[in-house]
Structure formats: C-alpha cells, structure tokens
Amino acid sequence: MKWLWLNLTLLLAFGLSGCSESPQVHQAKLFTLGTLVDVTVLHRDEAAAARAVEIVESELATVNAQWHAWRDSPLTQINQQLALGNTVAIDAATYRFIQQAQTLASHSEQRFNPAIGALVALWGFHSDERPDSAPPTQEAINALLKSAPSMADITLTETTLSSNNRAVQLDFGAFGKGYAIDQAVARLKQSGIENAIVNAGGDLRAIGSKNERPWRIGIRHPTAAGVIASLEIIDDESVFTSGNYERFFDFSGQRYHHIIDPRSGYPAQGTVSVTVIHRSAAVADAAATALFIAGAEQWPRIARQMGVDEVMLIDEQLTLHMTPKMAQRIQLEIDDAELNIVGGEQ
C-alpha cells in the first residue's frame, strides 16, 4: 500500500470518556494496510466510538489480508494461477473489487495499471522494507514491457478470473487502501456513525463534521517540512495524495520512487505529488496514481475520463497545476507558489 503523511489538524479535545450531552471527539490509532491509521469519531458515547474503531480495524484488516501483494494471501494465490494460465474461481466480493479496478484502469488509459505487479516487484517494492540495491537492468525491464500486461488482459465473470497474458501479476497498492476505507466508512454509516475520519497514513475519507463545522486538513509539502495547502471537507469526501517521497531508494546519487510508469517500466518522471478529492476513496486513490503518471501535459484528459474534477498536481519545478474546482477550495500555506489553473480541453 502507498505510504504517505498528510497533516491532519483536529483542533479539538481527544480521549474523552463516558457519555456527554454534546458529541465529543474520540481518537484511536491502528497499524494496518502497512501504515499508521488514525480513526477519529465524533460521538456522545465512548462505547459507541470504541465499537466504531473496531469496525474500521476489522474492515481494513480484511481487505489487507485478501489483497496483500507479497505476503501469502488470496491475491498471491490468484497470481500464481494466472502465471500458470489457469482460470481462478472467485466470489462476489472479489468480482466487485476487480471489476471496479478494471473500470478505473480503462478510464485512465492504463496509467493506473494493477497488472504490473511483476514490474513493481522487479524494482524491489514488494517488501515491507525500503529496497537497498541497484535498480533493475534495462534488459529485465524490457522483458516485462514486451508482454505489456494490463487490466485489459483480464477476463472477468461473476464467478471466474483468467488472463491470456501470463505476465499479468496483480498488485492493488494504488487502489486497495481506498477500497478498504470505503468499506470501513460504509460500515460506520450502517452502524449509525455520522461524523468521523479514517486517515490511513495520510490518505483519508471524512464524513459529517466536527460539531457543525467542517473538518479541516492540511496537505503535505512535497519537498519541505510542513504543509503546502489546507482545505475543508464538505460532508463526505476523500482526499488522497500520491507523492514521489512515499517509498523510494537512492543508488549512485539517483532517487527511484515506487510509482512505476507502465509504459516505460521506470518510476514516473516530471511530477512530485498529486492530490485528488472525490467522494469515493477508491476512485481518489487510483486517480492520484494515474494522474501522477500522466504528468502535467496529460492529466486533465485522464482526470475527466476518470470522473475527477478536484485535482492539484505539483510538478518538479513546484508549479501547482489545479482544476478550477480545486483552486476555489484550497487555501495555500506558502507565499511564492506558481499556479496554473487548468480548464477546457487538453
């Protein structure tokens, strides 16, 4: 899963107990999805808030166990069968998960491409630790690119999964966290929780408000300490950021990050971070990665195709490219930013 810090400012009291007349903020920390997860619940009853945290922990752990890309999991078993050319029997939940990922991949023109797990592994990112070795050889990269695995190679029915491309190796690191957060928030709503934030390593979905005031969050500066911008969450929204500072390694003076461009086989160049706001955490998660790879020239077209209209892309020159809707909402926390508001056809 992606690793990232997004500074979440909650100017409220934490750790209150019992049942009070007015809703109070209750906060818990979990470790799952390969990152620290902050769960914040606004509720009168501490017991109800504690149950909400248990719901979140259960949902996130379930998705993590199902879709872990390198530890033994149902996903690694699926990948083993696809490599052999076999058809895999799947259940309804697996069908919905992969169908959504396949649709988002298509809309992104395969910039979001969960089928390139073998490339991600080749770069050393199928590990809990940061890679500490030389980058792969051009020959090894070319061997995988020759097969051009993509989600279009997946044949999916409600009960089966197969592929005629044995190079397909699924890795949902740019989608699974968002999907898990959506599942957790859906369960929270079903249990009667109206005001909460699930913040998984900086990527989050917030519902409701804090005593009728919007939740306010800060977006990390990609190259310096502190935040580059802040914004208020409106009712029920997700905010996801992909950055080249999340997972990386240095070799011979060169930095290599984990966001691999499926076209070149190398870490995507030209972008340092992309932030996406969308009601669906899964869509925001996939779109942040796809737009990072698309880069400053192509991201507006890909964003429209993916159905996202609140985007901020920061390029290597630290120019902030934004959609008009994002520009209207975001409050910059730096004084010298160069802005490019993107509208119309690209």
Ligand code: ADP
Second form
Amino acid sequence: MKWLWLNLTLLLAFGLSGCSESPQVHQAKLFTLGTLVDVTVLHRDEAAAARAVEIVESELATVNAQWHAWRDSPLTQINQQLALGNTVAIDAATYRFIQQAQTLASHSEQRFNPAIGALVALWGFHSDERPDSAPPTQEAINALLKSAPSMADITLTETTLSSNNRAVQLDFGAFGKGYAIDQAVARLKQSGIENAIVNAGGDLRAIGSKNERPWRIGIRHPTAAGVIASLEIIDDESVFTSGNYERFFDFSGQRYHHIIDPRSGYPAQGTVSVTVIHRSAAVADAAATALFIAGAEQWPRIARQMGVDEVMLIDEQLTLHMTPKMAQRIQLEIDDAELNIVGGEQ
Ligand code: ADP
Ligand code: MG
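Given the form predicted on its own above, I would also like to look at the protein as it appears in the form predicted together with adenosine-5'-diphosphate.
Following is the full complex, with the preceding chain placed first.
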C-alpha cells in the first residue's frame, strides 16, 4: 500500500438528488491511504448516502493518520521509543490493531512481518516518491537480517507495548488498509447501511447487493491491461490482491518491488500476484502479502494456518494456483491459463 500523505478530498459529488422509490447507486471518490478510494452506497435517500461517505472518510483518515509509516505520526513515535528500548503507553484501539497484526504474523510464520519497517525503509519504500537509487548493499541487508525483528519480539498488554529487540520497526503497509476498511464497514453497518462497497485501489470489502443482484468484482491482470478474472460477492466479503506491480523501481535492468521476504531481505521472488477472499479485510490484506512471500510451494500451508480458503496465486510463469473454493466461484476472463488447483481437502 502506498501511504501518501494527502488530505482527503471529495472528488465527486452525488449526481442524484433527494429521495427516490427504489435504492439508487451513489458513488464518491476519496484520496486516502495513499490511494484512490471508491465508495459505493445503495440508498433511497441521498443525504443518508452522503453521511455514509463521511463515515468512511473519517474512519480511513483516522487509521491513515495513526499508522503512517514515514510522516510524523503516532506510529513513528512508537518506533522511536522501540528503538530506544522503551515501553510505550497505548490506547484500546492501538491494542486491538497490534494484537490482530501480531496474531496474523504468527499464523503466517512471520512471512507477514510488520516488524521489518527498517528493511522496507532501507529499500526506499518509506517515501511518497518511487525510489530511484541503487538497491541497498548486501552488507546493509545482512545487518538488518542479523537482528531478525519480528512481531514475536513484541510484548503487548492492553495499555503498554514494548520490544525486547531494538531492531523492531513497525510498518503496517500490508495490513492498515484492510483494518481501515473493516472499521469503515463496521460503522456503515451500525448506521443502517446494508449495501455498499469500499474499494481502495482494487482492494475492497462489499456488503449486501445491488438491487437484488450480487456485486460483481474484477481482479486485475498482473502483467497486462484489464482483468484476469471476475467473481460475485456473497453477502459480505473482502477481496484483496498483493501484486509486484503496485510499487517498484527499476535499476540496471532489474525490477525491485515492495513486498520484502523477511528471510532474504530482498523483494520476494517467484510470485506476481495473490488474491484472497475473506470476510475480514484485515485478514485478507495480511494474508495476500504473506502468501505472496510464501510462494507457489508453501502457500497452502500458510493459508490454512491463517484461516483463509479462497486464494489465487499467480506465479512468474503465469500459472494460476487456487484453492478448490476459489476455483469453483471465480470466472476466468482469459482462455489460455494454466491451472493448478491445490488442496482437495479444503
Ligand atoms: P499492495 O496492496 O500495495 O500490493 P501489500 O498489502 O502487499 O501491498 O503491502 C505491501 C507493503 O507492506 C509494503 O509497501 C511495505 O510497507 C509492507 N511490507 C513489505 N514486506 C512486508 C512483509 N514481509 N510483511 C509485512 N509488511 C510488509
Ligand atoms: Mg497486504
């Protein structure tokens, strides 16, 4: 996820006015969490739809401000304290956020490892701009690998956070967008919204339906224009994709992307994208990143441990690896795909 620091802007006002007989589609675009967020709400009442957009805007802005990894934020302050070996006082929301990330990291065997912020920064991804320098030296990478920071180093109570490893630097680029969308959708439901999509640059959670017809979602082709597959949302689901095309830089003919394998310290090899469907956006977000790193051989084990059973991994040969559940419901939009359906027991 690209955590650009831009003010939220309502780019598009509603085109429809007043109240109508049947629910109408209302759409708005916001810029937050480093990406363009599309909010779609189905409602009879335009004012209610506008309030729903405000709710989404405020929830996403709260998470963005709290967890921004490189602009001055509560997170950068936490990171300064962890580097000094200090214990930090935290509130209930921070506790829930870190606890969920810590549990997911553990289930992923630390493939999803939000404690490697120093590595992400070393690769130049703590910036609003695309990195344009050489990749880091092997010595610099080794120095960070040696201290092996992970979420297991973190001691968390409901009011305090500390780390016994001073190399821990938190970066929730792989999780914050999902968490923020879950928060936004929970608030939408509380305010009576039953049919909506919050779509942050292709990563989304959709609830309900569109006038009795299911929401239909496209999954971006990882190496070409257009969609590689589409699917229909059932009731309330999140669809998250991690891809090597999201953030990268080229140097000396080599491409370096932003999903770092915590074991090698280098961008993870072998995968081009992973899509996960799960009710929780936070789980789908963390799992997409973890399974990208796990790769074509190991993803089924990590997926089971993380509690996700609808996965599509596309490897560098463009072979599509899927769980049976994913294969059952997805509609491929290309005809020459090589398929590998994995894990008959799922
Ligand atoms: P996107 O949705 O943009 O494809 P991801 O959800 O996969 O992104 O998150 C990638 C971001 O997560 C990186 O920009 C970085 O901030 C952070 N990150 C990189 N490698 C890891 C990792 N192994 N574990 C956790 N976070 C990571
Ligand atoms: Mg992710």
